[in-house]
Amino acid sequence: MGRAKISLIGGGQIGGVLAQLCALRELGDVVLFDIVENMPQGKMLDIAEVARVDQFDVDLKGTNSYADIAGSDIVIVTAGLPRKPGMSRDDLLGVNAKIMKQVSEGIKEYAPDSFVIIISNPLDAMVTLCQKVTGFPPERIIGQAGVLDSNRFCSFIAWELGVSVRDVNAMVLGGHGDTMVPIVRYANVNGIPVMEQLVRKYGEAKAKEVMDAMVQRTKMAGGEVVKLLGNGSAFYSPASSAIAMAEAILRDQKRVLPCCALLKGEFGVDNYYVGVPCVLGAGGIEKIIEFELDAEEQAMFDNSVAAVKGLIDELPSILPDMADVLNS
């Protein structure tokens, strides 16, 4: 059985961080797709000419033609500007729109059989975008956002209560922007509520405050970095989350994973990409984890898709050629 293909479609500081991972993983051989001519293989020869010291035996490439992505089992897309300090997620549709919409039609000509992870701004939009133009099944196209949120707010809880993060479980649902929904009731240390132990450990109120304060955190994590860096926006651990769901399609894991999906009623939502839990194996997003959301949860998550739908309903307009099939 020969190896996997996956195309990255991107070769900016995700793109270059992805095919890095592709091969120390070596999870099947890499092509590196960008417009700016040389870049991407210079990227993949310099990832290449580490194989002997990282240990790896893949087949890396970098190009500018997307007929190189042709039977690519998976291809993870970053393609469009990333956030500037000021910047929310949001205001990157107009442009990223319309890259996307390329970048799709390039993927459904050359790739017609892959699976396809998404991280583009505005997440959830750029998912439907793709989807409506490819025509592939729902579950073959999937937007990375709810692994990275979940592992951020994972991450501030390991840090308040000083355990390994190994142990800490926390989920965010909801579109991947200032809206999204971190579900406090469910985090837990090995089982243990994380509550529980903040109760434990300051009281009820102040207990109260300090998660307060880590939801906030993890619904700005992404501008916290934006603003550090000065000029970009997080590449480490997007790709990182990515590589979690692709690795979960290519070996079949059934891990199960927050991601970007088209609910079909699930959690009152109908027809619309929105971060659920989702059971990601071979056949892609093989179900959605329904679970009992009580009354400010729904009320967040609801919130959450309204904001997500008003993105959607901007894309015909820019995309007016687009409309019908945005529309249907």
Given for the second form:
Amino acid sequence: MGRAKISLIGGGQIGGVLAQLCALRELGDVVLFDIVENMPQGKMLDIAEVARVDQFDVDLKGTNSYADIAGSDIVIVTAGLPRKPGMSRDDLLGVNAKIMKQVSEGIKEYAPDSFVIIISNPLDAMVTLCQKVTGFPPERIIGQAGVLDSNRFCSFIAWELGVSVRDVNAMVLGGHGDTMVPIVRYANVNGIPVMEQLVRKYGEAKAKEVMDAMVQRTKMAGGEVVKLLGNGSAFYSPASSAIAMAEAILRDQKRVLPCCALLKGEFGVDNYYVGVPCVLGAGGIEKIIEFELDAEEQAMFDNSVAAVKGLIDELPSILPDMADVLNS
Ligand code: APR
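Structure of the form predicted in complex with ligand APR (previous: the form predicted on its own):
Once more the chain from above appears, this time first in line as the rest of the complex follows.
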């Protein structure tokens, strides 16, 4: 059996880390595409020239031609501008929608059978746009946000409780914006509720304050990194998160990961892409796992979906030539 082929559209900060992780894990042969001439070729040469040290046997190619993504099993998209300090992800809509349209047309033409994982922001709107342009079945167009947002939440809990993050489970659902929904009720350390641990440590009132602060930090975690970096946004963590998703698909792992998926009535949402728990395997999004939200969670989730809808409603004015498809 031949090796898998992974194409990365966007060879910037995240694209470079993605390429290196694909190689280190020997996920398959990798193509790195960017519109900037020579840069993706340079990055791939750089990574390839350490194959002996890192002990991997995969082919790495940088390119400026979409033809090179032909036959891809998975395409991961990071093309687009990152935020600058003070910007929200939503501020990227106008410029990144135009880029995403172009990228989606390239994928549709040259890699029509691929699974597509999108990282570009604003995430939920970019995933929606890619699905509309490609017309691919929704189980093959997936957004990376929840894996990272959930991991951030898990990290804050682990640091607070002084336990290994490997034993922490917590999920963040909804849109990948400031309205995202960390699910506090089910946050646990090897099955033991986090809230109970916080109450034992601090008492009722302070425990709630501590949890609220972790929830708030989770929602703003991307911005915290943007502010510190001063130039660009998080890149190691989104890359690793997307690789976990790609690996789940390529190795048919049936992992349960929060992904940006098209809802058809689940969680009370019809026909919008937002973050929900999914089973990821060889069929892409093989299942959306629905569970009962309590009234407060549902209200936050609905609020988050409303924010995503607001962005989707803006797309036809940004891409007037696509208004018909976008409104369909
Ligand atoms: N086609 C392909 N690549 C493009 C296009 C295009 N039309 N337009 C821009 N790019 C490339 C840029 O040349 C750049 O190399 O996308 C790359 C983006 O890389 P960075 O600017 O380093 O951004 P990065 O940190 O990788 O983030 C990419 O992911 O998390 C999101 O908000 C983030 O939207 C941003 C995206």
